[in-house]
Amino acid sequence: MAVQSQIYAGAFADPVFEAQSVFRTLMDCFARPGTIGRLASAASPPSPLGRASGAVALTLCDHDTPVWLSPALSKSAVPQWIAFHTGAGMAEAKDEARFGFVETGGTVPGFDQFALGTQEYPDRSTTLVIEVEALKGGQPLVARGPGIKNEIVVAPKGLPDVFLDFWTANRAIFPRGVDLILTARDAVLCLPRTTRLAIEE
């Protein structure tokens, strides 16, 4: 019974208004990569999916967007929660997913395992939603590119040591590649594939 209540509860109280609010915040953060956006509306998904990641799922996922979940998420009540509230089905293969979710501390797969789009249709790629310990306090990285005036320093805490290698390889295949939404508690930080990252010197 407890699992059933987890599946049915925890969505937006006002689905249309709150999804619009989250969507605006995400679009603002993609337009200004590296800035931290606060979600006025957060979800309460089953553990181990975080609040901000849950809000992203409720906002962006629907019956046309196959979702890949990390092993820990897929073994929880999260697949049923996402399916019930958004209609989205689960993708067994990473490269079939429009969205991928990894919980805090979960293993982040190589970005090249996901859908990377094509030269003709670069938008047919996966957007990865990765929850981290915090959006500040980690390894400082200098971000440059469209939407950033000169440069901005980002320092998400809890990314894998190989993250910069993953991201550099992702940038190298532009316009193909994945886009990232990093989440922590009720906040998000977006990194489109157009953003260049380097260790702060």
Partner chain sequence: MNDLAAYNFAYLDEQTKRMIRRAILKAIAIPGYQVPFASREMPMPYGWGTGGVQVTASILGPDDVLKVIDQGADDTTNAVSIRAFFQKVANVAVTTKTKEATIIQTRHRIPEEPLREGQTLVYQVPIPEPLRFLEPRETETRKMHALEEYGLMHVKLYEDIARNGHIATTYAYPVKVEDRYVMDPSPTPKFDNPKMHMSEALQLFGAGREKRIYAVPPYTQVVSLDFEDHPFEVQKFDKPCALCGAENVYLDEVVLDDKGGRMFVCSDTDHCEDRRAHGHAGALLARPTQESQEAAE
Second form
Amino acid sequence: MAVQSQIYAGAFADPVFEAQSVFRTLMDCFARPGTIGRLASAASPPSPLGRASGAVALTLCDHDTPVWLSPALSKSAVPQWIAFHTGAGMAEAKDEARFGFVETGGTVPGFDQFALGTQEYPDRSTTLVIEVEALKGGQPLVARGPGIKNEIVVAPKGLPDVFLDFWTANRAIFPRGVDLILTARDAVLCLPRTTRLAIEE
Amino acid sequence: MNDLAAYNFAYLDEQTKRMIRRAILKAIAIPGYQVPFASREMPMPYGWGTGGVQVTASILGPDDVLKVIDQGADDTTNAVSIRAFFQKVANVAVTTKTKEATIIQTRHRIPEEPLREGQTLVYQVPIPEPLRFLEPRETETRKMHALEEYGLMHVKLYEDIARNGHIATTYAYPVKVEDRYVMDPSPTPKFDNPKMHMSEALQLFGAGREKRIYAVPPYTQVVSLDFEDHPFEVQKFDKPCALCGAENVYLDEVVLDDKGGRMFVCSDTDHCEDRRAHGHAGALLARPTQESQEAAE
Amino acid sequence: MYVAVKGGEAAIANAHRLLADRRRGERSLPSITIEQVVEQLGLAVDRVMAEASLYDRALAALAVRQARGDMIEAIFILRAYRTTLPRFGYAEPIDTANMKIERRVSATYKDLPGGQLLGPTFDYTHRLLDPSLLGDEPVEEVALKEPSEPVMRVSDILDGEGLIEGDGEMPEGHVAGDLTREPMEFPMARDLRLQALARGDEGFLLALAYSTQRGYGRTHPFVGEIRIGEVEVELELPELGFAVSLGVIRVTECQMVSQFKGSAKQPPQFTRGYGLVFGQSERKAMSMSLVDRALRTDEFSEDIVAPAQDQEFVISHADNVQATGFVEHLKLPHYVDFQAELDLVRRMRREYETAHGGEDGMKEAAE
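Show the other one: the form predicted together with its partner chain, since we just had the form predicted on its own.
Next comes the full complex, this chain leading.
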């Protein structure tokens, strides 16, 4: 019973306007990488998917977007929750996923295991949604690139140590590559593949 | 048949909006790259702004303030029609003032007033592929973008110079975005190209018939293609706007009579009205006499 | 004082009032009903349904009336409505072998099981204006014989002998595409091409088909069979585990048979061009089947030498709603771009005249 109610509850109360509002925050955050956007609407997905990550799924996923979930998310009620509310099916392999979700503290696979798009169609790549402890307070990184006036410092807390190597490798294959949405509670920070990150000196 | 007109907020169904929203996010992540999308049939003709309308409908929310311009003006018929469409299907607040708008949908112009952070400019695009007139095949042009093979474009521009002494492209002048993708800025006069460079606003481009969406994020390099010995330059007008006296703005030529009478006035009607409201006056406004007023009316 | 052009909104409203007035026409005449359009201009209704990809006779008739008989405008109106309809599911493929036949002709056999059935055709009418239609003279009612058995397809006769290629199999697990829901991409698979052709402009396809007959991509075609009639549309319901009938639609199917000399991989055999259209539209179905065959160059290692064989060219330009929108958009204001061109031409003209100083002087003197 408890699992059942988890699956059917926790979506947007007003799907049309809440999805629009979440999308606009995501659009603004992708257009201005490094800025932290607070979602005015958040979902209440089953644990261990976070509120903001759940809202991203409700806003962007549907039948046309196979989703990859981390092992912990796969074992939870999250696959059924996503399937019920968005219609999205689970991707069999990481490189078939349009969206990938990792919960706080979950192992982040190498970005090159996901769909990276092709040189002709670089848009056909996975968007990774990774929940972290906090979007501030971690190792400060200087971000530069389109959408950023000069530079901005980002310091997400709780990313694996190899994150910067993963990201640098992702940046090197531009225009191919994954795009990243970092979430923490009801906030998001977006890193499109164009953003260059370096340790603050 | 009575429930024919039960349309969703902003006309598009949610599944379509999601598909377009995903395309927009990928477009922002790959500046200048044309993302294919499953453009829908809209209740207005292809070529009349269906791409721009789909983009606007997918980003628009109840708190937005929408401005629609065509040729720089809010009162051109197609701008009026698109604005009325969004008032009808989204009940959205509209404005003619560039400063007040959160979303500006445009055909052929970029407002003179510099756009600021938080604003989104949505362009209506007829032919998104800058290489299309050099190579009609999508399969070929896609390869050229993939390989960053833009020699053909430079050859075309250089042939212009060889034949005419200067580049004979005056609008839809190709740009390079973040030193990677060559992009069509839509058929804006090249006068507007410099406004795209490092703009504070997000720029989204929608081509409905050709089924492409592309984007230029804020603070992004947008460089008009040129040559060292023939640098890019924009059109200069001999006289300021006859109504508001503005210089360094794009002007429309208005034919006054059949004897060669001409006047030049701002193409951006909001900019012109705003300047006049702040006391600026051009040659024609500066000394209006009773007779000339009657004669012209 | 100069007053800028204003009042776009009022102008548009007035134009629409005038349009409504002209659409209604002379008020002393009775207004035409949707039922009359459905019944008496049925082929116009069929074309609108076919090219709008929406099978609804009443709505198509409404669109015809609303468009004052402008077919492309009517197609456009119906398509814009179709876009907003939710998808409940995807029907099973219709089975034209089980068609309730109203017309069936084959050009490849003199006689065959099921026979030749002329049906309601314009063929062999002498195209003389018929004065009886000026008025409302009574027309004899014709009762149709109830068809007994399903009529076998001509292609199955050839197939039985192994002389024609198979019936267009798609790879295992292939889900039929939908151009109206997915972005277009080239090269395009045959299922999507057929969809594009089925929605394509009748006149454009007719011209392309004609061009293949005149040598621009010749396919040596024979009409294997044209059949018109009603077929059932069924939807598989997972809850029930079987398909339920949603109703019947009338379609026109054309199987064009053309010669193929064979290749290293395939024996000499006949190949097929396929056409299927909503309603009764033989011209469209035949044109479609010729163009379908012409577009299959990659399957038969044929060189692309003619427009009808070039899928990017054909598919990109077959849609009349797209085409009319883009051609007609030229009437929208373009004065900003024109101003830029005007400036350039004036500048180039000055340069030209400076270079040709003498003539310039003469011209000025004359003025």
